[in-house]
Each structure stands twice: as structure tokens, then as C-alpha cells.
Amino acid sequence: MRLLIKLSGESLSDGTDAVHNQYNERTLETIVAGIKALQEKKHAIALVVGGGNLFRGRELTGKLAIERPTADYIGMLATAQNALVLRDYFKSKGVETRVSSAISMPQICEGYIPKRAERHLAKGRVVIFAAGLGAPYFTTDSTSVQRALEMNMDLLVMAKNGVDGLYTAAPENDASATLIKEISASEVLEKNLKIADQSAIALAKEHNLTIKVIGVADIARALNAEVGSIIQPK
């Protein structure tokens, strides 16, 4: 099976023993162990990673006279930084990895060429898609759906930090929140459930892409039926 795993930037750091409060090695170990476990079962793995542990554009535009497109581009660069960190960390753990960037940075990583990314996946390498879609006003949620569709992925896995699936409300704020095991994309949109931005959910629905929401600690078991929540594209 071909899987695209979406990681938020925040999932790389949990505030414990972090390097400059941005990266947590125990979390990185969990991620790479999960990916190794999936590769051992012959699954092809690609990643999209956010940049929220390094930079959030809305914080900058709210404080300085920085235009939204500029802030978004800076955010794309943050995702590239995270992708490079993951690439080298994965390599140190024996996982061959390539970074494919939507913004040309030939000195540090490859540009996004779908057929080249396909070849890497065919050779058993992890491919990390960096710099979003290379255009402002699009989130990494939308990037993960678009890349999953273009690369013909069987499943988009959204690995979340602090939750193990999709809930009726934020569990940290609402003690009555319950886990939703399966739901349609239409219901997610209608109820405005905060699992991803609505444009990403709508795109997945339109193009028949199934999304599974899990906790970062469950990456190794991402395909187990009892783990996480399924968003069906209907």
C-alpha cells in the first residue's frame, strides 16, 4: 500500500528535552520507528511536514507589517527546514530519504518532479514533500491531499500530536468529547470539525481520497482497524 503521512510541525516537539524547544528526539525516534515498521511490511511511504514548531505566519502578520503571501512563503521555508532535519535523522537510523521541494533549492534538496518522486518510492525510499505547494494561501493540509492524489496514494494518514483520532470536540477543552471511529467527509465539513482545513477535506472528498487520523505514537499501527478514525470520501 502507498501511504502519505502528514505530520504537523508541532508533532516534532513536545516541549520535553527538546533542542531549542523545536525538536524532541524521543518523538523523532517514535516517528522513524513507525515508518520502519510500515516499510518492513512493504508499504511505500511519503511525508508532508508542517512548520509550526518553527514559524507561524499569522503571528508575524499580527505583529508586523508583513503581507500574508510573504508570511506564507516564510512558512514554506520552515517546512523545508523540518524536512531536512527529518531527512538526516532518518538517514542516521538507516532509512533512505529524499526531500522534494515545491520551491527550487538545488543546493540543499531536489525540486518537486512527480516522476522522480515515484522512482524514489519504487526504490523503497521515503520521500518528504517540502515547501507546501509553492504558493501562498495553501496550508500543508491541502498540500498533503494534493500530493497524495498526484502520487496515487492509497491512503492519507494524518498523524496528530496529543490526540489519537478525530473527536466530537477538543478533548483538552471538553471532557465529554468522544472518539469518532468513522465519519464521512461531508459530515466533517457540515459540523466544521477541526481536524484539517475545510478546503483539504473538500478536495479529498471530491477526488475519493480516504483519510485516517491517528496519533503520532500509532504510526507503526496506522493500518490497524482499531487505531484512529477514518474519514470516508462521501
Given for the second form:
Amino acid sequence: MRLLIKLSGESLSDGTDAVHNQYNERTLETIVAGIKALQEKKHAIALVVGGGNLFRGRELTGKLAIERPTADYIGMLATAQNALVLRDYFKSKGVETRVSSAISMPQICEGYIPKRAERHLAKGRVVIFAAGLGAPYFTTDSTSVQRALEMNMDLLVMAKNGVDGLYTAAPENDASATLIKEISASEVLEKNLKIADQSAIALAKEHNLTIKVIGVADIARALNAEVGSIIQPK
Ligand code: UDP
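Output the form predicted together with ligand UDP next; the form predicted on its own has already been displayed.
Below is the whole assembly, all chains and molecules, this chain first.
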């Protein structure tokens, strides 16, 4: 299968202190082990990485006279930083990757050229998409849907830190929250379930892309039926 895995920036940290502990080796180890396990089963894998462990555009907008587009570009640079960390970490564990960035940075990674990314996938490399869509006012959730569609992926896997799927309510605040095994994109939108950006869910629905929400610890078992929640494109 061809899988696009969305890693939020926070999935690279331990979630306790996103400023001083942006990268947590244990979670990186979990991610790489999970991806290696999927590769061994001959799945083609690309990643979209977020930047939330470092920077989110909306958080700085209006402060220090920073305008929204500038803040968003800084957010995109944060995703590129994460992509470079992943690249070297993966390399140290024997996994070959290529970073493909929506913003040109020829000294440090290649630019996003879909056919080139396709060739990397065909050669068994993990492609890491960096810098989101290269445009302000978007997020890496929308990027993950767009890249999954353009790269003709079979499934978009959203790997989350702290939750292992989609719940009826936030499990940390509500003890009665239960895991939703399967739901339609329309219902996610109607109920405004906070699992990904609404625009990302709507795009997936419109173009018939299935999304699976799992915990980062479950990447190796991402395709198992008992793991996570499925969002059907209907
Ligand atoms: N961003 C953007 N356009 C994109 C992707 C990302 O402007 O196509 C910016 C935006 O400011 C966002 C930040 O990059 O807040 C980091 O991405 P995101 O919040 O999606 O990361 P995540 O929450 O997944 O870690």
C-alpha cells in the first residue's frame, strides 16, 4: 500500500515542554521503528511533518508587529527544521529518506517535484514533505491531504501524540469519552470533532481519501483493524 503519514510537530517532542524539549529521542525512536516495520511489509511511505513543537503562525500573529503571512512562513520553516531532524535521525537508523520542500532551499534539501518524489518512493525511500504547501493560511493537515492526493496514496494516516484515535470527547477531560472506530467525514465536520482542520477533512471527503487516526506508538500497526479510527470520505 501507499501510505502518507502525517506527523504533527508535537509528535517529535515528549509533549511536556515544547520550547525546551522539542525533540524527544524516545518518540523519535518509536516513529522510526514503526516506519521501518511498515517498510518491511513493502509499503511505500511518505511523511508530512508539522511544526507545532517549534512554532505555529497564529500564535505569533500580531505580536512584535509580525504579520500573519510572515508568522506562517516562520511556521513553514519550523516544519523544514523538523524534516531535517527526521532525515538525520532516520539515516542514523539505516532508513533512507529524501526531504522534499515546498519552499526552495537548495543548500539543504530538494524542492517539491511530484515526479521526483514518486521516483524516491519507487526506490523504497521515505519521502519527507517539508514547508507545508509553501503558502500562508494553510496547515500541515491540509498539506497531508493534498500530498496524499497528488502522490496517489491509498491512505492518509494521521499519527497523534497523546491520543490513539478519534474520541467522542477529549479523553483527558471527560472520563466517559469513547473511541470512535469508524465515522464519516461529514459527521466529523458536522460535530466539529477536533482531530484535524476542517478544511483538510473537507478536501479528503471531496476527493475520496480515507483517513486513519492513530497514536504515534501504533505506526507499526497502522493498518491493523483494531488500531485507531477510520474517517470515511462520505
Ligand atoms: N504553515 C503554513 N502553510 C502550510 C503549512 C504550515 O502557513 O501549508 C504554517 C502555519 O503557521 C502553521 C505552521 O506552519 O501553524 C506549523 O504547521 P502546523 O501548525 O500544521 O503543524 P502541526 O500542528 O501539525 O505540528
